[in-house]
Structures are given as structure tokens and as C-alpha cells.
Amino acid sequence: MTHPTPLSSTPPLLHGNSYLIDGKLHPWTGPQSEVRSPLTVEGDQGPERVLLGSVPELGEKEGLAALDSAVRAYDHGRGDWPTAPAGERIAALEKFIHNMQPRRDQVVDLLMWEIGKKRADSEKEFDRTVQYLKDTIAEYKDLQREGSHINVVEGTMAQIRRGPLGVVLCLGPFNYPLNETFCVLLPAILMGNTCVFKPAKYGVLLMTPLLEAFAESFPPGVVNIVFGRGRTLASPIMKSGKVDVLALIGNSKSSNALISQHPKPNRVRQVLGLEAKNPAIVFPDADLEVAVKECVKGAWSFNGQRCTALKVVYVHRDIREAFLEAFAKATDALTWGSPLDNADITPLPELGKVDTMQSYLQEAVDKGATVVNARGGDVEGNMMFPAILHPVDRDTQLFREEQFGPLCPVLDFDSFEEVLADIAQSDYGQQVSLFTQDAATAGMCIDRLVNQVCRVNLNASCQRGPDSLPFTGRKDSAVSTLSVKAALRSFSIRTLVACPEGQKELVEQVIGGGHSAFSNMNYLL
């Protein structure tokens, strides 16, 4: 840190000593994993990471117990939760939202201390998550309203609703440990699935204040929360063959490894948000001020640790010098320091991440790149100032891989076809940002890119929001679509009841007599 945080300002230690299985908080007296902050203080031996607390280091036994709890609660679709009326599920999620909101300040503080996310973004993450859950309830009501109708097609009467898939294993990410996790976990639960959730290695402590909210809001076994290593917990769970859905926000290597351990991988629905290598393409006629502003935001927000970050910039040779000069100046104007002070660039939470970034940088330099901005690559402790590198050889890790950190490779281009060839050959296909003021150029690029990526941004950086829009990717970037509307569909399957029109009287009796939770025409308000 530029200015080490005084010891007097460190948060009180929070030792999580329980986990959630079958609706109960179970005390844990076994091994604990220390949770340390990327923020450092001066200790006897120099700068050291602040100790924030600890979480349980559960074993395979506890992981399988959590799985068994979810399996019992689902009971092959016969359990109380998958067969519960829509209103009952909505009430449970509303209770959870009510119970989590008093924990806002504590969760926001832990986001800053645990993963180095600045205060404004930490507050936004919590508030955005709450709003997402409220919007999910509204969308779920719409789904139920759609399902309340009886369709008649070619002499067949049918009522179509969306039903749950089964038991979900949910693994969240460290960069958005609250928002990205809850945006898959809670829609899965609302659709009638039961879940086992293991938080990521970083951003784990902030889940402990929310355990009671889960326990008090949902019936036993609906959501089970365990802490520990993925190999110890997730692998045995997948090998059991009892998981119906893998919901993972992370990288493709992890998802492939887990899926391969399931005895029947073809039966596992995958809902995955994975890595990306989103490019920006800056044309000669671009509004330079807009392009630089959006590239700074896109490349450096949360130190570039976002799947939606701009991870490579293509700039037309005609404006290369002007763009690089402005991009470097705007980047060097960023502040670095403590997230508590709302600094733009903050410490990197992952151990060894600075070394990894320096390795990427050095290889690029060895193959002809230059660090464009004056402050680029400066290091203080576990903090690295963003570095713009140009020109970057295509035969470098920085070009080929998702760097997920404060480095941005820049390449020249003369023809859009050069850029399109790179995008087509890339393993990733999430988004792209186009910077041009020419309608013909924009239209041509749109048509060439929409089959390569899943979102084309015009004169704006790549991003997830608004949450009502589809969020997905091609190739190694995603499986399934996540948004308020799509997430509910990703964790469910259409199911219908059908009969000949001649059975109209029976259908009327079933519905009119309230004999079925599925076959009803109740209209949720």
C-alpha cells in the first residue's frame, strides 16, 4: 500500500465457526482457514496482510452430508420445496431479502477488506444484488401468470409451466462474491431446485453474516452452505452422480474438470459464466474522448478483474499515436491505494497475482512491446499500477490468455479483417466494444461480429448490465444465459399437462376444485 492502513482502523476479527446443512447452523470445532486481506499493515517483519478472521475447513464427510440434505429436500421432485406453491417460494425469498438487508454495512466492509473492492463498488454490489432479487421475484410472477393459461392446439388442451431440474451445485467467484453468486443461487432456489453452495476462496468471510438469513428464510435442505477446498468438497459431490445442475462462475478448466467427474455428465445441466477476452476496436473516425474514457473504465475497473473487462485494444494505425497518448495520460491519472479511500486501483487479493502479471508483462516486453504509460507496471506490495503495452506480439500469453488483472495489450490494425480473424480464432466470445461515428462502419462490423460474440457495444465499454438484458457468451466464455429473465429459465425445464378437448370437464374439475398445485389458473398479483 502507498500508505499502510493504521492498525487501529482494522475491522474486528470475524471467525466463522458454523456451516448450514438441513436448515441448521452446525458448530464447527475442526480446522479453520485463515482469511487475510489484500490490505497490508506494518508488522514486526515489515508489511503483512491484515488478518480478518477464519472460516471452517470442512471435509468430504460434511460436503456429502450437505449433498444428502439437498437430495432429501428435492426427493426426486417430490419434496415439499419443488412441489410448493409459487406464493410460498416467493414469500421465502422475500423473507431472505428482508433478513439480508440489515447486514449491508458489514457485507460492504468485508467486500472492501477481503477482495480490495473500493467502497463505491462494494456498496453498488450489495444494492444491485438486492434489486436483482426483487426483479427476479417480479419475473417469476410473470412466469407463473403465463403458466396459468390453458392452450388449445389441434384438439389438445395443454397447460405449460416451468419446473425445477433437481439438485444444484453452486460455486461462486471471488470478484463478485455476492452479486454473481446470488444471481445464480437464488433464481435456482426460487424455481424449486435445492442447492449446495460453496463460496470461493476469496470473498468467503462475507457469507458468514448471511448464514442465519438463509437458515431463517428457507425450509430445511433447500440451501446448504459449506466452506473448504474445491477438491475436498466439490469433487466428491460431483462423483456421487447426485448433482443435476452445475452452476459455476469461474473458468472453463474448473468446469470441465468437475463435469468429467460426474458418472453421467450428459445428464448435468450446466450454467456457467467463464473467462473472456473482450476486445475494443477503435476506428479512425472514433470520438477519441469517448473511446479513451470507455477504455479506461473497461480495462481498469476493479483492476481489470472482471470477465467483462476490456482485455485487448485494437486501434487503427491512423490514430494510434493520438489514442495511445490520451489512453496513457488518462490511465496515469488514476489513483491507487486503499479501497477504504475509494482509490481507483487497489491491492490484488490473490496470492502471487502480482508475480503472474509481471510475468505476462515481461514476456510481452521481451517480444517487442513497450510499456506506454509512465506509471505502468509500478508495484507496491500486492498492488500493481495498470500497464498499457504496445505493440504486443500475438505469440504471447498476454495476447492469448485472459489476464484478469491490470494489463492491457494494444495492437495496430489497418483492416477490420485483421481484427475479425483474431476474434474468430479466439477461444472466447463474450463481448466486443466498437468505437466509430460512421453508421456504415458500425453496421458492417455488427453483422460480422454478432456470430462471434454475444454482445456488441457501440461506443461503450463491455458490461453485464442492465440485468434485464441477456448475459452469456460463445465458445469457452459461457454456457446458458444469465439475466433476470433468463436465469429462471436456465434453472428450469418446461413441463406440461395435456389431454384431448373431450376431457374439458375433468380439467375444469381439477382446476375448479383446487386439486392440483400445478394445474391451476391462480393469477399472482
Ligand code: G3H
Second form
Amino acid sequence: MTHPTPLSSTPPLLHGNSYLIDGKLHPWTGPQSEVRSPLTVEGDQGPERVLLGSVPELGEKEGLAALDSAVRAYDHGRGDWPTAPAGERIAALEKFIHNMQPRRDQVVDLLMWEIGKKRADSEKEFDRTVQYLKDTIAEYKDLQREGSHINVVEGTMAQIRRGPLGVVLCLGPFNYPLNETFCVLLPAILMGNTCVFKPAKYGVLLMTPLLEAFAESFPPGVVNIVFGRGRTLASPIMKSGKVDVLALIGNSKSSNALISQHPKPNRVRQVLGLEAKNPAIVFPDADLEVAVKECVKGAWSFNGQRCTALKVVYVHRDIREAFLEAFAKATDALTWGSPLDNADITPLPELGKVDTMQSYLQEAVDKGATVVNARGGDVEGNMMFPAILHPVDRDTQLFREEQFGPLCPVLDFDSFEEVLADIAQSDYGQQVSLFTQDAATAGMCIDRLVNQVCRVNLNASCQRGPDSLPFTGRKDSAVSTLSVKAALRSFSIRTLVACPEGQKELVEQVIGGGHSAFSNMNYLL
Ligand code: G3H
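The form predicted in complex with this ligand is what I need now, so please give it after the form predicted alone.
All chains and molecules follow, beginning with the one already shown.
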């Protein structure tokens, strides 16, 4: 039997046997969870997922100990971290950035082996994250500068700053296990919150080399990292009622379940990046080359496993034949193979994912769709070659649900109203891509779409970046906004000191005497 994903280098073998609580790496001698790659080798019973190592499978006791550590460090907002001067928090994050950089090669390697992300994208994920953190520090300084002056409004003097919210439970996704997680975890920490972080089920081993970087950079209790099952760790943590913020990148079923376990759900700030079903809409006057190039990128990057992926394409009947032919041709030109060799299409990390994709595909075919591209739906090991399906019935799972994989349903339209009706009915509301060269069409669509989704892309696929742009969604797609600047706002609340103008002398004495860390006019350079 030929090997589906030839191994072009030796797999890493790493057994993580510690977790981080209270600033200390605790050795773990209890049960471990095996971590296996979506890349396979020939075993006794056929292809086997390559063993990459293991991580601790902690119990409820350790999860609650991590929570207690975060609660102690926050100490109702009176702890050393939430009250630390801005410069101290910046220094800690700078140290962390410094400490994580030497681990780049190891983390990139693990990204490829653990989740099958191709080399170029794995490197980009690491570098983009480092840049994001550096930009976060710059934004944080700006925020501090904004808060270092006093406003006088209707006879009231006020100094307004953004303060932390409390204890954050942070749960990351498997598709961007480093980037999406750190882009919520570290802004949350910088704002003075304390955190319990549990990595995703896949893309978990890559946290092991970074544990020391966390331990060396942040004071005890500020960040606590635990490994294990969500049900064992996250549920008791939520039930304790001690979580102030749920930061979760995943899906709304998980976030709703967790929020409902909190005895006072109203107290929990939600920072959520959830499911999406971003449509591309191709008008008859579209530049076909651009539309096809962007649809290939949008639908198939990382095998369609991006929340921002194009997950349904609407094509105008007048351009349908030409578009489908070109989309199929460009799709079939993609390479598949090992992420280490930078193949475009790579093995899928989730167990049973190929079966799920095949059942979506089969239902669509049973209800009248054809696989348009010659290689569409081919399977080797854990890889599935992307399939374009057309015309897809609205009464299919593939049309209704977020497939998060290498399938792209295509529907025809005559009038934009048909597309708009679907978008209005959809549970999702993240982004949309419009392909047209006509200004009147573009303008009309923009106005009809901006209140349905949160980003309308013109002649470009959907995406999160650049990271300084707001990233959010409506309906089941998100709660709160993320960006370098917005994340700092999402993890904080405005809090102020106010007094009548007559109290000027007292305020001057507080500030001039350096009596308060909050009430000061220090200008952070
Ligand atoms: O999975 C969702 C990510 O936030 C998408 O980010 O558009 O940069 O791939 P991206």
C-alpha cells in the first residue's frame, strides 16, 4: 500500500508532563493523553497516525487549583497584577515575546505535525502572532496615554482609564492553536486580568515548549495552563461562579453550554469567535480570473478549516459555466501531500473528519448536486481532495451547516434578492465576498450587506487580517470584537475617578505626591 503522506522528516516525540499553576511547572505523574498526527505510517493493521507524544490528562482537582491560583492573583482587583503599573505589565509581555522566539522552529514543526498545517502557513502563524503581540504593546501604551489626562465636564473632573475584568477562562481552537489563542490570552493578561488557559484537543503539544516561557515571564497566578478534557476541567471551573470572562474561539454550542453552567451568567463577559458560513457572490461582470483565484484561496486554504473560509459560493446564472469550469480547473491544480513539503491540501487532524465530509458530499449528490472538479472528493488516508458541488439543494446539511473542511457548495442565482434572503435567514453573520467590477452593483450590495455581516470584501476572499482591522460577527458568529486595539477593549472596562472641580487641590496632591497608581499623569513613552 502506498503511503498517503510520505514522511519527509523525523516526527518529533515529546511527552509533556507538567502544567503551570501559580507560576510553577508542576510535574504530572497521572494519566497522559496520546497526541497523534494526522500523518500516517504503515502499521500492523494498516495506516496508523504517527505518535507525536503525550500531554497530561489532568483532573477536576488540578483544574480548580488553576482557577484558585488565578482568583488569588486577581484578588478582587487588588492583586499585584491588576494593580501593577503599566510599565511592569509591558515588561512581562516583552519578556514573554523574547522567551517564545527561540522556540519558533519547534512550535512550527509541531503545528505541521499536529494539525497538518503546511509549512509556509505554520511559519506565518508563529510570525504573525509575534507581530500581533508587539503591536498590542504599542496599542496598550496609547491606551495608557489616553488615560493619563483629566477631563473636566460640567464642573466634574474625571480621569478615565480601562481596568481589568477579573478571571478569564481561555479556550482556543485547533485550526489556529497558537495565533487565535495568544491573540486573546495575552491582551487579556496585559490589561491586568488573570487567566486559566486550556489548549484545544488538537494543536496541544505545541504549548509544551512554551510553558517555561510563560513561567519565566509572568508573576505567579497570572497565567495558569492546564491540559485535559473540557468537560473535566472547564465545566467545574464555570460552575464555581468565579469566572468573569469566557474567551472562547470555537462554536456556539460549547460557549452556550459553558455560559449556562455559571451560576450568574449575566456576570460573564463573553469574547467569542464562533462558526461562520461566509458566502462569495459572483456577478456576471466579475473579473473571472480574480474571482477564481480568490475563491480557491478562500475556500481551500488549510483545507477549508478557517472560520473565515468561503463556505458557499453563489454564482450568477449568466457566468455559471465559465466560473465553474475555471474554479474546477484551478482547484484540480492544487497539490496534496505532506504539510512538511508545503502541499496545498494536507491531512485533516480531526478523527472521523473524512467520513463526515463524505456524508455531506453524498447527501448533496443524492439531492441533485454533481462534483464539478475531476479530483473532487478523492481520498487518501486522512486527506480529502477539495470537492466543488453544484447545484446544491438548500435542504442539505452542506448548505445549512458550517462544513469546516474541503467541500464547497455552489448555488446559482438570477436575482441578488435570492442570495440576500439566504443571508438574512442564515444563523451566521461574519463576512461576505462580492465579485463585481460594476460600481453601482458593488454599492447596492454593500448597503444591503453591511448590516447582515461585519465585513464586506470587494473582489477579495474573506479573511481576518490585517490584524489592526476589527474582526467580529453577528448572530452565531461572534460576541465582542477582536483586533490589536479592540482585544484590549474587549478584555477591560472603563473605570474612572471623578470629583467636583472644587476638589482640584486634593487631586493635585494625590497626583503630585505619587500616591496612586491609577490617578497619575505619567506619560508612557
Ligand atoms: O479561523 C478563523 C481565523 O480567525 C481566520 O483567520 O482569515 O487570517 O485565516 P484568517
